[in-house]
Amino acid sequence: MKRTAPWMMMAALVASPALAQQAPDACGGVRFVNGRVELGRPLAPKGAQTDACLKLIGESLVARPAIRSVTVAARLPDAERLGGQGLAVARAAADVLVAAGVPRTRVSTVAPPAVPGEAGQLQLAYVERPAQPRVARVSAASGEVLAGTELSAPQPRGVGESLYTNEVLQTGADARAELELADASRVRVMPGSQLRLGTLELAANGKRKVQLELLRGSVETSAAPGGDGSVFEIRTRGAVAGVRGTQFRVSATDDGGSRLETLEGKVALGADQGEVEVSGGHGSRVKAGAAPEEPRPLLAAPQLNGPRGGDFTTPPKLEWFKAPGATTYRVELARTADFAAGVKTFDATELALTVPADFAGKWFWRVLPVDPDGFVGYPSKIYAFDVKP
């Protein structure tokens, strides 16, 4: 297995926040979806709030080098549009984008008629021509999900948006995201994590090379099958892991160590001081400057007691049976059964958890056991309940 720098960990498969907080105030949210800039509220043709929103849009465009051009449309009633008035409004909006850093050669303006019965507004469209193939697409997201090439100035990212080489995706404390890589692999980025997107190379014979770097937090990966000689790398500080499986978790711990949990397949986890092979159902860790520990069995999935369905007028108490070896339990509740986004996570030391009073509607739930060293075992079955006050 080829090693890189000693401070890096590699999993190889072979077969600004401040800016984001301002966005809802000025634009009601900004998303780049299928060539259109979607905002949380209509953008008036003029005004201080319009200029503030356009500034945020401009800064977001600068952070997305794959967007090669943007068109500002001033959709105004004829009385405000004819005689060059409409184009003047569109050009004034374009000037704000340029002042935010968008090259003037990439901004064009038009003044089409307004939709009958609707007030005049600004709309923006873009053309995305990446200089390099995208590495991933955000397939699911909830909470604060940001990305950018500079950690100091990340931009909000939503479902459907693309990620490219050297961009870092980060999730807030209560957020998570699922990425669909260009090779059809999926990576779930857990709360409080940072993942740098490296290169992704695909050959006609099915051989592929994927490089990701986990800077902080945890990810869970389901790697798609690859041709002979394929490599799937996830790096963290402290160790080198050569993965020969399809589903695994990698965590970068605050003390500079790394933790690996193999759910399916095999993983060769190594550091300068040694190497171990971790098969499915086992985990290992590497502390800073030490050799990988001998693999340990992951805890078995706990059995759930209930509720296993049904309607409730108030949030119910969730109960499960003890999983041997577990000292704590991770309880996850989600709006969808795939637990890809919209997940609420709670830590429990007992065998029950009372759902918070503000939970309403349908929720899916499951429990994962955690051992004294933080290794997370297999998840339980999934059940659902519906709170109908």
Partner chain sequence: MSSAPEPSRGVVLPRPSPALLRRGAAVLGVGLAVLTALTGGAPGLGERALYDQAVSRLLPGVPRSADLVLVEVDDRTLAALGERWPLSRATWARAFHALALRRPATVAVDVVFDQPGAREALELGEDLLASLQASGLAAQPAGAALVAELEAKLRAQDGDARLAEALAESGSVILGAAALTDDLAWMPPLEDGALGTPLPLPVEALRLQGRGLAGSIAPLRMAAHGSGTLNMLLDPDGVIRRYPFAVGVGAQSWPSLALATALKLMPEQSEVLRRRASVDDGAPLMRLPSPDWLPRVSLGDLLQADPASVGLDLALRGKTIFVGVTATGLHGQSTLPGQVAVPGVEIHAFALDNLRAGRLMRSAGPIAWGGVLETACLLGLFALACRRIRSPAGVIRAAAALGVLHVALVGWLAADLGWVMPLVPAVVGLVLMLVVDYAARTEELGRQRGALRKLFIRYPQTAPGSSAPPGEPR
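Whichever C-alpha set is largest while still superposing within 1.5 Å between the two forms counts as the rigid core. Numbering follows the first chain given and starts at 1. Worth saying up front: this structure is predicted, and the values here are computed from it rather than measured. What changes on going to the form predicted in complex with its partner chain:
Annotation: Cα of residue 316 displaced by less than 2 Å between the two forms, core superposition.
Relative to the superposed rigid core, residue 120 undergoes a CA displacement of at least 2 Å between the two forms. After superposition on the rigid core, the Cα atom of residue 332 is displaced by less than 2 Å between the two forms.
Moving from the form predicted alone to the form predicted in complex with its partner chain:
Partners and other molecules have been left off, which leaves just the chain.
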């Protein structure tokens, strides 16, 4: 198996100052969702924590050049609002944003009525007006998902946020993200990956041109159908995977090689020394400076033995049957059956895995066989179990 070991990814995270930047605590988390700045906790009208949070929001706004204006609303009880304090509080908050680098002309303030019975709080909303069309939107995310045009200063990105050309999305060692591209294709970015968003051009006749660059890690792609002459390429350091079909995985290994696994349709794997067409159910790889290898069959999905549902007081032992050719197995557990985000991955050499003790609630699980060269085969059926201590 040639997968990047989790400890190596952790080392990479620590080594990179950009990735070492942690999620904001002053706000309890910041999300930019569809025009609203969503915070982990209500933002009090005043106070040191409010200022710290606003400073953090201001820095996040500066890192998002597509956001062209931001509105600060101070929702205070009527007694304070009608006395003029509402606007004063909002303006003070706006000053903090300006101090953090947001141009003053882009910040406005309002003081709408508060919801009766609720404490006063600050809210923020923004208008996004990108200079260029959006390439992708984060449709699911778990763990540390960062993005930015500069690798040195990425900012956290959450569900609903937009991504533009030349931005690099990177996932932490235990993080995943699913992107919905503007052409309706979906790209799952696996843990410990870096994906640069290239161009995305859509023509009226359904023709499209999508170019992504995988700098590290792996992605799994479901390409939407395109018109004649469409291009959907994922580049790695040494190869280009060009889509002629629908579903495939691309991995960029640390030694400069690339690996392709086509689940459906056809994908062309090209390098300087040649190109092979990898049809569904096959995989191929390119080593640095070499030509792509001949396609090899992917391993068939293993049969699961159990559990196939049911409630458990303690985390159960997952068991499956041997898949011919597999040397190891990748066991995935997720909260949702689409395995888009929040996926816990375990590598197993045996045909069983005991779920860790801290896994409570409902979990979906599946197993993927891995061959000696690290090619990941088809996933098994998905079953669920519910741990109710």
